[in-house]
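Presented below, as structure tokens, is a lone chain in the form predicted alone.
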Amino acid sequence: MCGIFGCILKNGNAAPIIHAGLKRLEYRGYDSVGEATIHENKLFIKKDEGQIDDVHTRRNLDNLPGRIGIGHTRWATHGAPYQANAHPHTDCTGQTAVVHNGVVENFMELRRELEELGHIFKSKTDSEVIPHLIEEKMKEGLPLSEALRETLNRLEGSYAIAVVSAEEPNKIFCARKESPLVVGVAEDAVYCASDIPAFLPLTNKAIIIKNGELTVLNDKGCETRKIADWTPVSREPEIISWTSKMAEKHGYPHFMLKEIYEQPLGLKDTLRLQESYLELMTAFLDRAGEVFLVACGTSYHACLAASYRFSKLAFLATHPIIASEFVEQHGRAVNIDSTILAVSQSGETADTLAAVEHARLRAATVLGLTNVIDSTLTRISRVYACQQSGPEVGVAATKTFTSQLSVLAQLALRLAKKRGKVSHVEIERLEEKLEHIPEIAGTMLQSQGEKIKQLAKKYRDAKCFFFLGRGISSATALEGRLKLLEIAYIPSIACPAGESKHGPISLIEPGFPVIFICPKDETHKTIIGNIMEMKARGASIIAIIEEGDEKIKSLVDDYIEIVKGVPDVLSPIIYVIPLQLFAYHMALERKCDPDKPRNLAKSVTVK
């Protein structure tokens, strides 16, 4: 997730009023800033590496010349926040420039073409090709709006894109798949935004671009046509009624709540990862000795839930291990067969950074997992990958945390296709699952979360919570008990629903709230039994089912369904969801800021 504004006026120099806009848009990324004018049929472009008010004190951003021009700040996902990576990109002549947000999936493809056509590239990033088949298309004679065109008809993955040049002076190009575009019309002015809040304390008059749209912006406003067969949009400005705080959460009254709303987009951008990067990290694994997932709180449940599918599908023994504790209990063992598989959302946990460390000592592989391309993780490991989730503002991990699942669920996903454990078929069946989770994410979230919000009315009063779930739902209930924990300061506990015997259910009286995790999985007669466990002794029962799963119903107090058909290495990518919203609903109504919870860092960086 990345930042994109643009601004045409009809008096007076843009690069002031893009500077404020990207700066009203930094939480959508923050490692490298950059602009391109046009003044005098001439392109002009200042950019470079870390967050916007740094690189303004060393490039000063304001006194580039020209009325028209473009924006961008960046969240790295291809290639590390260098300044040859920042955004503009231009093409090999110098008079197109292209800012970017989205992944193309094709991008390594593409550029081997464009390389083979004579084309010089200066950046490790997937944005960076499409400037260079604009070009491509430009010699063949097109103009800019229909070179645009063909080069979309090219591209892979997801976008959206504002594009200037030298060549058409008087305009900028937009196009949106999948990320979002905006443009903002005010008497004497024009703009394009990723938000909202980039243009709102300028005009509060917005047109939204769909996918699949073109618009060019021009002195008079806006043009805008479909991709796809070139037919004219007719689209009114809506009235924006938000403040600009408002606007940075996309309405949402927090960003944790609109985190929790972003993760079908999320899980989308996910599927996109490098297919080169995956292939290494699965060979890797493939030959280890031995293998540790290792990492702290939400990013070690993720953990937890893969060595579940690598057993299952792959069946590789795998042994999670909370990184505090790694080298305590495994440290001597660790040897040169052994494989390290950390995972930190910001790549800078010092706990895992650590373990890590002392694994590579003792002369290890590390593989990385994160969310922060250019962090100490990804320097220090053989192979890692990014999960392309964007910035997350709210403190309690949500979006992160799916799309970790769904990474390591990728990885698992090819090391059974590699080892052949699993039959094709299955492989095949899992693997487009996998490919409408992101909708089944959406669906669940629209279907079920009013429900939710009425579920925290009825418990707010609870002292204590039971999560509890079996084999890979383990996992799933630790991490809705960490959410509950992080945001709602409600004592809780999880373990896997065989172990409530053990102990945990003595705790149990009349009304106290247990939550279980329900897929129809191998498991299920037998969580059933847990469930009458606790009924036989007066707990109020909330479950997460299948939809339509009337047995459990009829045993329940309350319940959260689910689309049928979720496979169980998959479920806790869609289980946990639910659970997320029920931790932020309860926040709210035990007067809690689910954003900025007592005590707690987005990033541990001490041990």
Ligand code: AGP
The other form holds:
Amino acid sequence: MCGIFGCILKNGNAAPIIHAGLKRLEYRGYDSVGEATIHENKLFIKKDEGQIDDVHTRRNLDNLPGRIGIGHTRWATHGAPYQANAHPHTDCTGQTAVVHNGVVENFMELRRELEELGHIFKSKTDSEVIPHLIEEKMKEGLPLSEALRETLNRLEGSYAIAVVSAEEPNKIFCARKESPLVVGVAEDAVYCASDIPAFLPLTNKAIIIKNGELTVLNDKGCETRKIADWTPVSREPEIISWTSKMAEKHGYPHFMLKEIYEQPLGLKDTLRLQESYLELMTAFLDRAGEVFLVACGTSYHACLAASYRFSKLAFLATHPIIASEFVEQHGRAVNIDSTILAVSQSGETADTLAAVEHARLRAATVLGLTNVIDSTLTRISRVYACQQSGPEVGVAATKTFTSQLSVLAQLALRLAKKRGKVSHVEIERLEEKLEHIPEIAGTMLQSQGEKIKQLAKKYRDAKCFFFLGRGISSATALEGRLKLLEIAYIPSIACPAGESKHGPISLIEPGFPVIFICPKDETHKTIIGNIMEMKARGASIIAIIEEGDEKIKSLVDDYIEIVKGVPDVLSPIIYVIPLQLFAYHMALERKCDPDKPRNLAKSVTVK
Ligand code: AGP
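Could the form predicted in complex with ligand AGP be given as well, to go with the form predicted alone?
What follows is the entire complex, opening with the chain shown before.
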């Protein structure tokens, strides 16, 4: 997730306006920044790695001529945050500059094609193929808008882009597919941006650009067309009533809620990782003597879920380990035949890095899964994958968790395919289901959100909760518990449902709320028995069930339904979402701040 911004002013310099616009988009990405302006038919560019303020101090982003320009603040997905990888990117002529937010899935193929045509690339990014494709089309004599349209038809993946060119110096060309793009219209200027906050202090008149539309900004405003058939689109500006702070949260009251609802988009981007890295990680996992899945907190729960998948799909036994216990528990055993898959959304968690360092010293192979390119974990991993969730501002992990689950499921499926332990029919079925997970998440959020809010009102005075699940759902139970205790400060217990009778059940008394995660998988029958055990002691039962599960509906006090057909190995990705929302609403019911829970930090960089 990056931030793009552009403006055409009637008078004055665009650069300082772009700089201020990018500052208001900094929450979308902040590892490198750049601007490009047009003045007297020439293109001027400044860009560098680093946060906006640092780059401005070094390079003075305001000192670019011209009343037209674009800018970009980056959250690296392809290519570490070095100066060369910062946007804007230009074509070979240096006359056309592009800023891009999204993922170009087929960039390797396009890059090879363009290099064979003689194009010289300066970066490792996927985005840089865009200006060179435009250049190639303009060489065929197409005007920039047609050249851009032809280019967009070649791109697979997601994009929100803005283009300026000395070839058409009084315009900005923008287009959108999935990544957000909005136009701001003022008396003396027109703006384009990833998000409304970027221009809200300058105008509250916004035109939302929709998927598959290309819009050309000029001195009079903007002209929008459908990319597919070039038909014009007429759309009146909407008046935005948000405050700037609200706008950063896209109208949501808290970043945590915004990030919970961002999961369908994040899960889509997580399905667009670079094949080569996933294949390499799969190869290392395949030949490992033993595999440790090392992480903390929510990331550990992702590892726990992954261990069920590696076993069920690839017949690979893995050891999920809480990072702070790794050295004590396995420090002497880990060796050259060991492979460590470290999972850390920040890539900076001290406990995880310490475990990895110990393993490296004993010649183990280290693989990394993180959300932050150029984080320490990426630098000490033999191979790493970036999950492409975009920045997560809420301290409680939500969208980064479901993205981790998706990447780990992709690895388990690749390993299964490589090992041939599961029929290719079954693997293709699961791959197809994984492709639909973003849509299923969206449906769940739309249909069950209000019911979950009411559930929080009903149970807001409860003093303690149980979270119980069997099989892979025990990982979901642990994550649901962590969410509730870390943002609503409610003591909660999570364990495999089968374990509850070995002690925890002593806590149960009439009215004690027990949350069961019960997808219709192999554990369904036995978990009904666990529900009965709790019911017999007067517990209040809340169940996360597959829609239409009449058997469990008849036994419980409350239930949340998930659409049919989510395979067990993928179920945590969807079944955790109601628990995230429940924790969020419980926090509000108890007057807690979901974004800034007490005593916690987003990245725990101390051991
Ligand atoms: C999760 O909601 C917490 N914020 C915390 O447990 C977190 O998952 C843990 O600190 C690990 O962070 P990491 O993924 O950045 O390594």
